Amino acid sequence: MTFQDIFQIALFFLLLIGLTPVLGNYMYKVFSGEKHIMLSVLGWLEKLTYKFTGVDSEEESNWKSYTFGLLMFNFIGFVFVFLIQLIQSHLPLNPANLPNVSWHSAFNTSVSFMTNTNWQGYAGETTLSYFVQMIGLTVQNFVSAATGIAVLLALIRGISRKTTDKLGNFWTDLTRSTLYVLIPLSILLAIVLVGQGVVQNFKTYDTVHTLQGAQQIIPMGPAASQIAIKQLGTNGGGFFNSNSAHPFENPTPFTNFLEMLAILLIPASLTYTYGKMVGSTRHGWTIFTVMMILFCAGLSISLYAEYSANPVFGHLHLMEGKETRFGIANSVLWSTSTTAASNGSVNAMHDSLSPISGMIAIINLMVGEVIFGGVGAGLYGMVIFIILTVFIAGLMVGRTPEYLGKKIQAFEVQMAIIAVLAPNFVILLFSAWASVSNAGLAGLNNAGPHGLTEILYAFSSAAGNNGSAFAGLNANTLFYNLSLGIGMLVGRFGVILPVMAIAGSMAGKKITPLSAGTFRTDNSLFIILLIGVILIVGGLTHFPALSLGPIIEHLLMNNGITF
C-alpha cells in the first residue's frame, strides 16, 4: 500500500466519524418532530402530502396497524414496478426501443427494489428504459430506504415508551424520512456527481467510432439521480451493468470517494439518532463502536489478503477484476463497505477477489448485515443481536435480562431467534438446492469451491438484502430469478415482522429504573459480548459452508490450484 492509500482510508474514517453526530442529530430533530433546517424549506410539501393522501399525521397506531400499512405500501410498489416492466415497450422515455421484460425477470427486479436489495440479474442499459429506471426503480430506492428507517423508528418508540401500544404513524415516518433526509442529500450528491462527469440526460444512445475503427454504442440516460440515492439509501442497483466500475457512474477518484462515504453515512449516523431517541447517547456510540470494530477487522483482513503475493499470480498483487483507475485499496474498501452496509454497489468484480477477501464479503452478508447494514435495517438487525446478548448475559448472572429498562422475556427472545434464523434458512437451504440441481449448476462460471462460493454469495446477498453479486453466476434464469426473489422477501419481511412484534411487546412494558445490578449496555464488556454473539452465531451457522467454499479454495490456491 502507498501513503496515498493509507491517507485516503484514514480520511474516510475521520469523515465518517465526524459526520455521524452531525447528520445523526439532524435526523433526531426530524424524527422527533422538532424544528430543523429543512422544515422552513420543505414543510409546506409535507403538509401538502398529508392533505393529498388524507393522512392524519398526528394519529398513531399499534404495531399491527403500523405493519399492515407498511406491507400494503410495499405490495403496491411491487405491483407497479412489475407491471411497467411487462409493458415497457409501450411506455414513453424508451429511446433505445427496448422490448418488454420477461415475467420472471420482472418479478425478481420488482421484489429486489421493493426490498431495498437491488439485486440485478440484467444489464440496465440494455434491458430497462429510462421510464422504468426513473419512475420504477429510482422511486423504490427512496421509499424502500424510508421503509427501513420507519421500522427502526417504530422499534425505538417501542423501547423508549412505556405502557402504551402506540408506535407512531408509518405514513408520517415514511414522508419525513424521504422528504427531509433522503431527497435533500440525494439532490446535493447528484449535483456534485454531475459536476464530476456522471451523465444525466435523456439522449438516445450515441454511436461512436473507436481508434481501431470499430463501432461502439455508448449508453446515456438519467444516471446521476439514481446513483445518488442508490448509494445514500444503501440500495446499490446501478444504472449501468458494470455499476460503479462504469466511468459514467463513477468517473473520478473524487466521485469514488464520495460514493463510498455515502454508503455508510446514513447507517452510521442513525446510531447517534438511536442513542438520542432512547435517552442514551453513550449507548448509541457503543453500537457505533461495535460496528466500526467489525468493519475495520474485515477491511484489514481483506487488504492483507489482496496485497499478499500468491504463487498462482507470479507473486504479484491481485489486480484481476480490480478498477485500474483507483487501485487495490479502493476496490477493497468499496467491497468491504458495500457488503457491510447492505448496499450492493461495486466498483470491482467480487468474483476476482482473493478467496479470503471474498470470504470476508460473504461473512459481512451472513452475519445479518448488521455491520452498519442497510438504512434503518442494519440498526434494527443489530438490536436483535443486542436482545440475544443481554438475554445470554442475564442467564450468566442469574438475573432477568433487561435492555434500557425494559425486561427481555420469552416472547422477545423467540422473535429475535426467528429474525436471525429467517435469512440463514434462505442461505443454507437455497444454496444446497442450487448446488445439487441442474438448473442451479447451469448458471455457474466456475467449478469446484469457487463455484460453490458463487452460489453461497448469491443467496447470502439476497437474504441479506444486499444485492451485490460475485459476477460469475448467470442469475437471469427462471430458477434463480424465482429462488432469489423468494429469498429477498424472506430476508426482508422475515426480519421486519419479528422486529415489529418486539416493538409492540416492548412498548407495553414498564421501564425499570437503573440499579447496581443492571447489566450495562454502554461499556467495553458489552462491546466484547455483543461482538462475540454476532461472530459465534454467524460462525456456528455458516462455517461448514465457508470451509467448503472460500477456505478450501484459499488452501488449494496456495498450492497452485485454481478454479
Contents of the next structure:
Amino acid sequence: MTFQDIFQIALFFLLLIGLTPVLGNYMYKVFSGEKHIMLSVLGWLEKLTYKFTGVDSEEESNWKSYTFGLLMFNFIGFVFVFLIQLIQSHLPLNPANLPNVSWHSAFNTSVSFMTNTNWQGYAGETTLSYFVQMIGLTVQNFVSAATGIAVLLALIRGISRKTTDKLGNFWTDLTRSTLYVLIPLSILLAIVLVGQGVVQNFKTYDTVHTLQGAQQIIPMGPAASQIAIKQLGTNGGGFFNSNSAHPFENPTPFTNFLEMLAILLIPASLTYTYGKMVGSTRHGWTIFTVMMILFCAGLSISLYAEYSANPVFGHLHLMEGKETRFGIANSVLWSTSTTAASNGSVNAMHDSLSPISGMIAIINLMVGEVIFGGVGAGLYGMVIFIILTVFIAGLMVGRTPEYLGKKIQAFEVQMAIIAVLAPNFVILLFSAWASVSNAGLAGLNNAGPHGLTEILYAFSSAAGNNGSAFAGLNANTLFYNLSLGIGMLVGRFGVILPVMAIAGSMAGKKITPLSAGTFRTDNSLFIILLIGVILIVGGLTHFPALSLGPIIEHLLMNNGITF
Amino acid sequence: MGTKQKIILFNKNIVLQAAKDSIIKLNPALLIRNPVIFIVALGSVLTTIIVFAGIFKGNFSSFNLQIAIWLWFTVLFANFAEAIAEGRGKAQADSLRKNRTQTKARKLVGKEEVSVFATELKKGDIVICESGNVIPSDGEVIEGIASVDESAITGESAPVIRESGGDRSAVTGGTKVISDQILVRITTEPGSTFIDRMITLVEGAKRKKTPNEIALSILLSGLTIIFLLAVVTLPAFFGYSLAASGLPLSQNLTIPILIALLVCLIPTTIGGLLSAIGISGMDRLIQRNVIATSGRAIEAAGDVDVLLLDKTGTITLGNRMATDFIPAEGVTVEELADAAQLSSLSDETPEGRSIVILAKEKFNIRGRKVHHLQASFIPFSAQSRMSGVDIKTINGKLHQVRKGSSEAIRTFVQNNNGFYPQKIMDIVSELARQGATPLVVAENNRILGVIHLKDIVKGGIKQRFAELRKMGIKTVMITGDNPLTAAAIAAEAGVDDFMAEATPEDKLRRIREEQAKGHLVGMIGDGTNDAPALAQADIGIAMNSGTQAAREAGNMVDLDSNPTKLIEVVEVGKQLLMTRGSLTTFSIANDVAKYFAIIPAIAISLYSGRNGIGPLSALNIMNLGSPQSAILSAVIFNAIIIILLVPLALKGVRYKPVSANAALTRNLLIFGLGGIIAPFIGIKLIDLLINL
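Swap state to the form predicted in complex with its partner chain from the form predicted on its own:
So here's everything in the complex, that chain up top.
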C-alpha cells in the first residue's frame, strides 16, 4: 500500500466520523418535529403534500396500522414498476427503442427496487428505458430508503415511549425523510457529480467510430440524479450495467471518494440520530463503534488478502477485475463499504476478489447487513442483535433482561429470532437448492468452490437486500429471477414485520429507571458482547457453507490451484 | 425440614432415584417439554435405527453405534439433571407428608363437638384445639391464646404464641398446640392448605415454566432451528463439493454424522440444565425457609430495585435499649439509676430488662426481688402510659416510683403537686431529635431524671445497605416514628430514604408511586393491614407469624418470620438469573471449538490430491487423531459437560453483591471466555483418550 492509499482511507474514516453527528443531529431535528434549516426552504412542499394526499400529519397510529400503511405503499410501488416494465416500448422516453421486459425479469427488478435491494438481473442500458429508470426505479430508490427510515423511526418510538400504542405516522415519516434528508442530499451530490463529468441528459445513444474503425455505442441518459440516490439510499442499482466501474457513473478519483462516502453516510449518521432519540447519545456512539470495528476488521482482512502475494501469479497483486483507474485500495474500500452497507453498487468485480476478501464481502451480507447496513434497515437489524445480546448476556447481571429500560420478554425474543431466521432461511435453503438443481448450476461460470461462493453470494445478497453480485453468476434466468425475488421479499419483510411487532410491544411497556444494577448498553464490555453475538449467531450459522466455498478456495489457492 | 439443614447436593438415595427417573423421563410426552433435548432424542432414535439396519444388512458400523450411545447419554444426562433437582425437592416433600397424617378434628356444630377427619373440613368450619392436638387445617384463631409448636413447617422447635385478634392469629394445619385452648376458624378448602401447597412446590411436579424461562426456551428453540437449517443444507453444499472434486456422491455425509454435528451445535448444555436451574432456585429459597407461591416470584425478586423495609426487626433490633441515665438537677446519677431499676424490676418488656441491666452494669446496683421490698408492680397501661412500683416503707409512707413518656410523667408529678423542670423538657426534646426515646423517671412529686432509650441499629446492616446500593437497589425505611427520630435512624443505618409516621395506606401509595416510575418493589409484612401493600408489591413476603390475610396476599411466606429475609430473597433471585445467563453463554460459546473439531473431520477428502488429505485439514487446529475420533470426541464432550455442570446448576454461580458491570465482567470471563476455551481442551483430551 502506498502512502496515498493509507492517507485516503484515513481521510475517509475521519470524514465519516466527523459527519455522523452533524447529519445525525439534523435528522434528529427532522424526525422529532423540531425546527431545522430545510423547513423554511421546503416546508411548504411538505404541507402541500399532506393537503394533496389528505394525510393528517398529527394523527398517530398503532403498530398494525403503521405496518399496514407501509405494506400497501410498498405493494403499490411494486405493481407500478412491474407494469411499466412490461409495457415500456409503448411509453415515452425510450430513445433506444428498448423492447418490453420479460415478466420474470420485471418481477425480479420491481421487487428488487421496492425492497431497497437493487439486485440487477438485467443490464441497465440495454434493458430499461429512461422512463422506467426515472419514474420507476429512481422513485423507488427514494421511497425504499425512506421506508427503511420509517421502520426505524417506529422502532425508536416503541423504545423511547412508554405505555402507549402509538408509533407515529407512516406518511409523515415517509414524507419528511424523503423531503428533508434524501432529496437535498441527492441534489447536492448530483450537482457535484455532474460537475465532475457524470452524464445527465435525455439524448439518444451516440454511435462513434473508434480508431480501429469499429463502431461503438456510447450510452447516455439521466445518470447523475439516479447515481446520487443509489449511493445515498444504499440502493446500489447502477444506471449502466457495469455500475460505478463505468466512467460515466464514476469518472474521477474525487467522485469515487464521494460515492464511497455517500454509501455509509446516512446509515452511520442514523446511529447518532438513534442515540439522541432514545435518550442516550452514548448508546448511539456505542452502536457506531461496533459497526466501525466490524467494518475495519473486514477492511483490514480484505486489504491484507489482496496485497498478499498469490503464489499462482508470483508476487503480483491481484489486479484482475479491480478498478484499474483507482487502484486496489479504492476497490477494496468500495467492496467492503458496499457489502457492509447493503448498498450493492460496485466499482470492481467481486467475482475477482481474492477468496478471503470475497468471503469478507459475503460475511458482511450474511450477518444480516448490520454493519452500517441499509438506510434504516441496518440499524433496525442491529437492534435485533442488540435484543438477542441483551437477552443472553443481560441475565448474567442477575436481572431479567432489559434494553433501555424496556423488559425483553418472550414475545420480543420470538420476534427477534424470526427476524434472524428469515434471511438465513433464504440463504441456506435457496443456496442448497441451487447447488444441487440443474437450473441453479446452469448459471455458473466458474467451477469448484468458487462456483459455490457465487451461489451463496447471490442469495446472501438478495436476503440481505444488498443487491451486489458476484458477477460470475448469470442470474437473468427464470430460476434465479424468481428465487432471488422471493429471497428479497423474505429478507426485507421477514425482518420488517417482526421489527414492527417488537416496536408495538415495547411501546406498551414501562421504562425501568437506570441504576447500578442495570445492564449497561453503552460501554466497552457491551461492544465486545454485541460483536461476539453477531459473529457467533450470524457467522457460525454459515461457517460450514463458507468452509466449503471461500475457505477451501483460499487453501487451494495457497496450494497453487485456482478456479 | 431443618432451618439450618446443611445443603447436601447429592446423596446416594437421591442419585439412585434420579438415575431411575432419567430413564422414566425418556417418555416422549415428557421430553417434548424440552424442545432442544427432544431433538437430541429424535436424533438418537434415528441413529439407533440406522445402526440396527446396518447390522441386518451386514455392514455394522461401530462408529455409528458409539455415536448412538453417546447421543442417548446426552438425553439421559439432561434428564438426570432435571431428576436430581426434583429429587431433592421430593425428599423434602416426603418429610412434609409425614406431618400430614390423617388427623381427627374436633369440629363445633352449634355448641356440639363432633369428631371428623381433617380432610372433611370446609372453609368456615370452626374447630377446637387444645394442648396436644394437631391443628387440622389452616385457619385463624377466633378465640383464646395458645402456644403452638410449628417445627413441622419451620423446623424451629421453640413454640410460638398464637392468639385471636391482632397480627398473630394465623395457624397452620399440621402444627401442634402445646398449651391452652383455642377456637380456630378454617380458612382453606381441603387439599389447598399451606402444607399441601408446600409439597406441590418442593416436588416441582406441577412446576410451570417461568416467564423468563419461556423466553429463554424460545431463544434456544430458535437457535436450534437456525443450526438445523445449517445442518440440513450441508449435504447439498457437500454434494456440490464432492462433484467438483471428482468424488462419488456416495461419499456424502451420513445421517449419523449430520446428527452428531447438529447435536453438538444446538445449545444442549443449557437446554439440559434449564429446568434444573429453575427447580434449584426454588430449592435455595426453601433452604432459607421461604416458600414462594410461584417460580415467577423468584425471577421478580432478582429484578426488584426498591425495598421497603420495616424499621423494627429489619434495621433495628426489635427493641429499644437503655443506654444512659441523665439525672435532673440536684439528683445523683446513682439515685436515678436505683429508682429506674426499681421501677423496672417487674417490667418484663425488653426495654424494662435493658434498664435493669444497665443499672447493674454501670452502677453495680443488684437486681432485687419486688416482693422482698413489699412493693407492688404497676404495669404499663394504654391509659396511664407509664409503669413502676409502689413501695410501702416501714413508717407506712407510700413511695410511688414511675417511669413513662414525658407527657404522662408530667401529669403524674403535677397531680402530686410537684413541678416539671424546663431542663428536663429540653433533655427530652434533644433526645427525641437524636432518634432516641426518652423515658422520664419520677418519685412521688419529684422528677429524678431521664432514661435514654435507644433504637439499636443491627450490626452489619449499614454494610448490607451499601452492598444493595452497589447492586442498584434502593432501600426505604418504613417506621411509625416521628420524622425527627426516623431521620436520625435512617442516617445511622444508611438507608436511601425513609417514610416516617407511615400508615399501611402510605405504604400502599408509596409502592404504587415507585411502580409508576418503573421500579419493582419488594416488601415484607405481617399484619392484616399490610395485606393490600403485600399484594401490590412485586415481591410481597408475608411472615409466617402474621395473619392469614397477609399470608394470602403476599407471593412468598417466610417461615422464620425474619424481616431481613427480603434481602436474601433478592439475592436468591439474582443468583438464579445469573446462573441461567452464564450457562447459556457457556453453551453458545462452546460451538466455536466444536466446529473446529467436526468441519475439518468431515471435509477431509474434499479437493484432496492423491494422499486423500484435503485442504480443510488445515482447520484441524486441535490436531485430533482421526476424523472419526474427532467427531466422537465432540459428541462425548457435549454429553459429559452436562453432567459436569449439574452441581453448578444446582448450587448456582458464585454470587457476590457487586454492580451489574462487575458481575457481568466476572461471569463473562468465566463462562464466555471459558466457554470458548474449555471445549478445545476437553475435546483434545477425550480424543487423546480414544486414540490411546
